[in-house]
Each structure stands twice: as C-alpha cells, then as structure tokens.
Amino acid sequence: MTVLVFGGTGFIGQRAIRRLADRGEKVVCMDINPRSASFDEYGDQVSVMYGDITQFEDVIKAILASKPDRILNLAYLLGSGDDTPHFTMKLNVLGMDNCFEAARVCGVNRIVYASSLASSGQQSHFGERLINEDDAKMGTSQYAVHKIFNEFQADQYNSIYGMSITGIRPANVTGPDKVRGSTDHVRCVVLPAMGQPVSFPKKDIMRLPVHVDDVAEAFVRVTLANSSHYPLYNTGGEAISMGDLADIVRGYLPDAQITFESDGGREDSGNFLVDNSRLLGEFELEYPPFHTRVLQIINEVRESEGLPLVG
C-alpha cells in the first residue's frame, strides 16, 4: 500500500518512514523542509516532496499525486507555542483541518495523527491515579488546546463522514536528536554522555519519557491497521523523576555532572501517570526496559562524538 506522511522529515517522522519502508510499503512524504532527512537508501520506494500543510492546495496536490491508502500526519509545532500563537495555530489547527478535509474530499478514509499527552494537563488535576483516554482534557497551553481541538475535529469527521481517523498521544518523546518541546529529560542523558555538565531547577519534577523508536513503531502499527477499536491511544512511558533519571545516567557514567537547584517539583508536573493498555494490548506493543533506552541514547551520542562506548 501507499502511505502519505505529512511532516515526515522530522524527529518521529523519519523513523516512522523507515519502518514503513522496511515493511515493504511505498511512502510519499510531504514536508516544508524536504531536505532535512534523506531516504536515498530506499530508492523509488520513498519519495519526498515540498509542501506546506497550512496551504490547502498543497495538501490536495500531495494526495492527488500520491493516491495514498493511508495518511499519517506528523506535521505540527512541538512545544507550548505560547510565544508564536498565530503561526502555531496555523500549523497545529489549520494544518490538521486541511489534512482531514483534503483526505475526505479525495476519498482517503484512514488517517492517523499525532495528538499529545499535553491535552491532559497537570497530574494534580487527577491525583495519584492513572489517567486514560476518556478522562477530562485539562491542558491549558496553546499547544495543549490545539491538540484538544484536533481530537474534537477528528471525532466530528468520524461521526459525520464515517471516516476512520485515529489519534495517538505521545508522552515525553526522547532520543539523542530531540531539540524541541520537552527536552530536560533528553539533556539529562545527552549532555553527560558528551562529558558536559548539566543543571536543572527541581529534582523531583516528574516526566513520562518514551523512546522515539517506540513511538515511531506505535504510529506505524496503528497506521497500517485498517481501523482501530478506539479513536485515541496513549503511548504512556516511564514515569520517572528527574532525580531518578540522573541516577540511571550516573549508573552508566559515574562521573556525570548532573545537579539540581532544589528538591521538590512533583506538584508542578504534567500528566505522568498514564494508562496505555489500549495501545499496548490492541497493537501488541512492548517497550524495552527504560534503562536500556537510556544506555542506547548515551552510546549513540558518544559514538557521534568519537568517545568510548559504555555499558
């Protein structure tokens, strides 16, 4: 089958495209930065074209040119977006709406898109319990509100037009090359791996990291499915404090210079207790132990820096 990927040269997208191609699927990528990733090793199986998802005509042209069986939308602005509200709205809200509407007009019924853990808001709204996909959406940042609207709009298209649109809510996606959005859990691993010191405000603030490879695999499995049992899926991840993450890093790098300005922070944490049983059960996913992903990131960084591997 043919899969059209919007935003496919980005952090998650390029990994998802490689997984799709490795499974034998034909992939067409439309991205506003088409040269930021190379898929030359796949030849004609993967093609990349320029396009701006905020422009409806570009989205229509991409769909008509590729004639996809599936669409995977990973085009969005990662992070709060509170400092650039107009641009962020165009990409996160108008871009997603363009994707849904163009697919409907062109007769593509199956879409998978990226929502976010941010839609749930702070953990303090829910107490010390696992949050599932049916819980109230308490996010208040620009980014979170956009994702909440994306989920609402997907429900509208599913109910009104009978489409099969499924959202995945990634948690704090981590990997050696992540530079946008929530990055403290990334810098806690990457900078010590490079031999650099790093400091954070609060030791007990909680994160829910999940490795980018696991997130990419989740998007691929859901995209290739003809349909899903639910409209939304949490990726979940490893509920861990920044202090405990630092301890894992020091287990591999005893000389790592990771410091904190103060204890505390748990009460300021975003959603970190998450039920991901829907995704793991229906799509038969199993994440590797988190400490092995930390070691993987450390060694990927050290290899790129010409430093000895550890572990």
Ligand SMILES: NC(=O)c1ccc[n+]([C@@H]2O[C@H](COP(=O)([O-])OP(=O)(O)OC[C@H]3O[C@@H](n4cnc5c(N)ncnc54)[C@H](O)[C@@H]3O)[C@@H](O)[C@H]2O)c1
The other form holds:
Amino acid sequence: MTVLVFGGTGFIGQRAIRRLADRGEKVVCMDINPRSASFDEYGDQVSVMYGDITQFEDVIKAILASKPDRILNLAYLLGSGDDTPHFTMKLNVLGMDNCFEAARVCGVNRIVYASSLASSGQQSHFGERLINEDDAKMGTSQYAVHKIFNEFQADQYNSIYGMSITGIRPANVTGPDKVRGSTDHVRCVVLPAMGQPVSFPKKDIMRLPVHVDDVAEAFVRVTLANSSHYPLYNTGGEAISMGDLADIVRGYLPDAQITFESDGGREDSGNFLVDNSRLLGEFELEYPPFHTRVLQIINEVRESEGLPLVG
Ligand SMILES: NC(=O)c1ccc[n+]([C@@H]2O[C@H](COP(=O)([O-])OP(=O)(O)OC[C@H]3O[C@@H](n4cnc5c(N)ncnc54)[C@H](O)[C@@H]3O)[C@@H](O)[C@H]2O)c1
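Same protein, the form predicted in complex with this ligand this time rather than the form predicted on its own?
Okay, now the whole complex, with that chain kicking things off.
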C-alpha cells in the first residue's frame, strides 16, 4: 500500500518511514524540511516532497499526487511554542484540521496521528496509580492543550464522517539524536557517552522514556492496521527517576559525571504511571528491557564519536 507521512523527516518519522519501506510499503513524505533525512537507499519506494501542513493546498496536492491508502501525521511543533501562540496554533491545530479535512475530501479514510502523554498532565492529579486513555485530560501547557484538542478533532471526524482516525500518545521518546521536546533523559545518557559532564536540578523527578525505535514500530503497526479497537493508545514506557537513569548509565560508564543540584521532584513530575496494555495487547508489541536501550544509545553515540564501545 501507499502511506503518506506528514512530518516524516523528523525524529520519529524517519524511523517510521524506514520501517514502512522495509515492509515493502510505498511511502511518500511531505515535510517543511524535506532534506532533514535521506531515504536514497530505498530509491523510488520512498519519495520526499516539500510542503507546509498549515497550507490546505499543500496537503491536498500531496494527497492527490500520492493517492495514499493511509496517512500518518507527525508534523508538529515540539518542545516550545508557548511564546508564539499564533504560529503554534496554525501548525498544531489548523495543521491537524487540514490533514483530516483534506483526507476526507479526497476519500482517504484511515489516518494515524501523534498525540502525547502530555494530554494527561501532571501525575499528581491522579495520585500514585496507572492512568489509561479514558482518564481525564489534565494537561495545561499550550502543547498539551493542542494535543487534547487534536483528540477532539479526531473524535469529530470519526463520529461525523465515519472515518478511522487513531491517535497514539507517545511518552518521553528517547534516542541518540533527539533534540526537541523533553531532552533531560536524553542528555543524561548522550553526554556521559561522549565523556562530558552533565547536571540536572532534581534527582527524583520522574520520566517515562520509551525508545524511538519502539515508538516508530508502534506507529507503523497502527498505521498498517485496517482499523483499531480504540481511538487512542498510550505507548507507555519505563517509569524511572532521573537519579535511577543516571545509575543505569553509570553501570555502563563508571566514570560518568552526572550530578544533581538537589533531591526531590517526584511531586512535580508529569504523568509517568501509564497503562499501555491496549497498545501492547492489540498490536502485539513488546519493548526490549529498558537498560538495553540505554546501552544501545550509549554505543551509537560512542561509535559516532570514534570512542570504544562499552557493555
Ligand atoms: N519526541 C517525543 O518525545 C514525542 C512525545 C510525544 C509526542 N510526540 C509527537 O510525535 C510527533 C513527531 O514528533 P518528533 O519527535 O518526530 O518531532 P520532530 O520535530 O522531530 O518532527 C516533526 C516534523 O514535522 C515537520 N514539520 C514542522 N512544521 C511543519 C509544517 N508546517 N509542515 C510540514 N511539516 C512540518 C518538521 O520538519 C519535522 O520533520 C509530534 O506530533 C509530537 O508532538 C513526540
């Protein structure tokens, strides 16, 4: 089949595209930064075009040109945008609307898009219990509110037009080249792997890292499915404090210089107790043990730096 990916040259998208192509699917990518990734090794099987998801004409043109069976929307503004509300709203909210509406007009029924664990907000709203996709959406940042509204948009298109739109809520996605969004859990691994010191404010703040390869695989499986039992899926991840993550890193790099300004922080943490049983069960996903993903990141970084591998 043909899959059209919006925002496909980014951190998650380039991995999802390679996985789709490795399965034999034809992929067309539209991104405002088309040269951020290269898929030359796939020849005609993967093509990348410039396009801006905030421009309805660009979205329509991409759909008409590629005639996709499925659309995957990953185009978004990560990690900032609170100081540019107009620009951010156009990309995050109007961009999602353009995707859904253009797909509807062109007769593409099946879409998968990225929401976020940010929709749920702070863990303190729920106490020390697992949160699932039916729990209240308590996120308050602009990013979180946009994700919550994206979920509302998808519900509307599903209920009014009978479309099959599924959202995935990635947790704190991690990988060696992550530079946008939550990055403390990335720097805690990447900088020591390069032999550099790193310091963080709070030792007990909790994160929910999940490796980008696992998230890309989740997007691919859900996109290739004809439909999904639920409209939303949590990826979940490894609930871990920054201090415990530092200890895993020190297990592979005993000389790692990771310091914390103080203990505490658990009560300030975003949602970290997440029930991902729907995604793992329905799409038969199994994540490798988290410490093996940490080792993978360490060695990818060290290899690119010309340093000896560890572990
Ligand atoms: N990375 C994470 O930790 C994380 C966690 C939760 C949810 N998500 C969601 O997953 C999705 C993908 O995240 P990512 O980490 O790959 O982000 P990314 O920033 O690496 O990728 C986003 C892509 O969108 C493209 N883009 C930006 N503006 C565009 C526009 N106007 N038109 C077309 N393309 C545009 C960018 O060029 C980029 O390639 C996003 O929706 C994000 O909110 C990511």
